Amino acid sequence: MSQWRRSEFTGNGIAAGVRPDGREPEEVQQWLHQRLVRQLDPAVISDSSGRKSREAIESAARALLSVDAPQIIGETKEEIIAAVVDEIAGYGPIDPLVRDPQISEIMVNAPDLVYFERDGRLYESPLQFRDAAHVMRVVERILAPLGRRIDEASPMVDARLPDGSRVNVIIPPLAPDSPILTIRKFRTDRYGLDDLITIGTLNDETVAFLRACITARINVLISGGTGTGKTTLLNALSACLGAGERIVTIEDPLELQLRQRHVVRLEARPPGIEGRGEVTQRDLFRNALRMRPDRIIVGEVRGGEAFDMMQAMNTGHEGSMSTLHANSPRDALARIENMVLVAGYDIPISAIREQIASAIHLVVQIARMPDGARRVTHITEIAGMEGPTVTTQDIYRYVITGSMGAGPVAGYFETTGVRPRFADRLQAFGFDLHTETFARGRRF
């Protein structure tokens, strides 16, 4: 069989041009995969995300099995065809997870260790890769259309898929046990504020308050941990923006789904293979200020753009919004302070804190509960400065009363008795204020 090139053999030594008589289904599957890759039009494979391409691959697979492996029939045949189509046209063994609309995140920790997130909870999947090389083949197939590469010289990649999903890959030697693949799926079923009320993230009153804040051009920072729903909440609140406003969004990567017509989307760019060509969010923010924005929305503030954002908020660009990774409103302010310091600004800490106190009006803290549900836990006003300290005061908070065993977390929203300093501004924009609106201890 010396006439066959090495690449034409499967892992079990079956040449792609040899009939797989009497072989095990797994060996037949590998043979079929090799044969299809050799024979199919490259255009079909490169465009394999479409339904017609999947149908073409499936049809070719059936024809090959019928001629060269007639002993494979019934359910076994269907399983082999489905696996090969997923291998060529999709994401290999995890393709069913990628196509499941209820799954929000997929994590491949090792060839035989795959997890996924559904409704805020993690589950282990029975799906497996054959080995680390199999994982790498799927990774390379994902990255190739994106113009990205991964190897020992560049062992980490963070990229956006054509559908908006985010993919992160890290390989040996940085991940010594196995290539690690994480996919955060892009949801097309955008949540609105009414949806967040239905699932308990907010309620009618807190939504009415936040809607008034957005309309009244209050600067809002959404804070929370990883996977708590910060971007979902920002998307929902963006529906309150006026149709006549020019909105500029700055993201890394693109995740927001604003429905207004007058939206300009800017996306940061990582450095190229040669290490050049990087465009940071801070670069984009500076450019955005020259684009006559009415509102600037930063998908997630991460670095030096924090200081530029606060300056913009203080110089006429009110009503801006952003998200931030932090576990409490107080932690959010400390993180912004650290971002400015790490960015290398030669500014006293007292001046940075004064910028924070004057620029940011409201912090909305969101968290994921033990049952997987997302809840806004605090709506906190930045009240100003007391000596060298930025002061905060909760306006609303979520009180957890317990859970029913493994069931949902029980709790309620309550007012703290604090009337925000901008309450009169909210009333001027139509928010219904009465004597009990901010009364202490009112539960709802």
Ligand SMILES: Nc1ncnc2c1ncn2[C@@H]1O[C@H](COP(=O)(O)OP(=O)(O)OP(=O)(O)O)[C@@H](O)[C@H]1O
Second form
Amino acid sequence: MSQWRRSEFTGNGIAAGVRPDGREPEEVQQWLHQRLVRQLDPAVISDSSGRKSREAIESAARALLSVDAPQIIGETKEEIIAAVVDEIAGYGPIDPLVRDPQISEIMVNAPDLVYFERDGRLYESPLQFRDAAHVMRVVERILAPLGRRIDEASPMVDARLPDGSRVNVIIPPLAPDSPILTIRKFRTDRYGLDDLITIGTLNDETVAFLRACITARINVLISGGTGTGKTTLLNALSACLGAGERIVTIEDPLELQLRQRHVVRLEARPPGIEGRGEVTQRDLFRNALRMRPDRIIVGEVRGGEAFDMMQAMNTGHEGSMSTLHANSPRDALARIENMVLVAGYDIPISAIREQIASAIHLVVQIARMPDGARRVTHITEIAGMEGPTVTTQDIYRYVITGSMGAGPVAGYFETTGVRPRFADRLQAFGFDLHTETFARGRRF
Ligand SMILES: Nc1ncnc2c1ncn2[C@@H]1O[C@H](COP(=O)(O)OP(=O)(O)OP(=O)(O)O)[C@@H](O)[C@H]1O
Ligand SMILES: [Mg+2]
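Instead of the form predicted on its own shown above, give the structure for the form predicted together with this ligand, please.
Once more the chain from above appears, this time first in line as the rest of the complex follows.
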């Protein structure tokens, strides 16, 4: 059995039955925890998300403390009770972070090193686990109700919690220092396009442009680094999809929240415990083609489905949207090329590039600024092929003018002088097009 699974209470010398008189608060807390776990109805413990069970655990804890540890009073008593309730019904020490709606991500790097993200910035939290086994116990409690397991045989897990939050866990020996837990909380207050304008990720004109692109069934790829807001932007842009369209989404795991009524959601499935039963995004994509989709949206393209997507986009399935992990529009294309290559078809690279050049029309690049804000930095057209290379041309760019240091980043969007090949199509779909619209160096 792995060292991480060993109970953290072995060997601390406190038996659950013995009164904890004269002990340190920390020891009383461990004693109380053990007593409660033995005493409480397992149903109360396993239904740990409910408010009722928190209350039940709290009142049982209060009763036990007053009888068996009457010396513990006041603030110390409240702290012990809160910690034990978090431990049994919640996420242990990081429970306050999980419950704080201002916090978007929680990262446990080591038992004594917890970070969180708020308003786009990372902070170190004073909250700590006792040791690696303690982290593991919380991880196991998160995963067990999901029917997922983590151990040396499968030391990485990516899972979705019932509330939509995402959890990733990786343990030794892959992460040699400690089990690492990353939680991305599900936001119910999703950003809409108006919000993205208000916080400066986009502005009125770039939104109007993208709206027309989507209505005109331009194939759009949203590209950016990790956590830069790609999925959020895709979600917001999905508001531009027509109500009369049949939309099929493919995700791994589910994240999108489309507002339309006619949406079919498909979610990939990881292999089961015996390594069987995996359903990939690629399998789902092929199935989706048989479901009479008007649009197929792949939450994030990362594998063999890229090949099928390119083919589908080239054979009449237009108006697709997807996100992809890349640091520039050019890099995005290189990644797609790589994914197609890895899918293992015996196709010359020139043919793959031609497919990509004709399938993808537009790349929207998003980035995280040093001040934590997210901004669309490039809106780039795929212009075609020049010899063996796929050519790209920026249509809009964000130019940074000030403060790459600690303060807020200042800058403006500008046009580059490139008129997209599909400009007339955009006008037909309501984009206000003047002779000046795509003139070089217009700032706004
Ligand atoms: N425009 C934005 N402004 C500020 N914060 C944002 C913005 N978009 C997203 N965020 C925040 O950034 C975090 C990551 O967002 P999101 O999941 O959309 O990013 P992502 O690029 O898709 O990440 P991943 O690389 O994991 O797929 C979330 O906590 C989200 O609330
Ligand atoms: Mg994403």
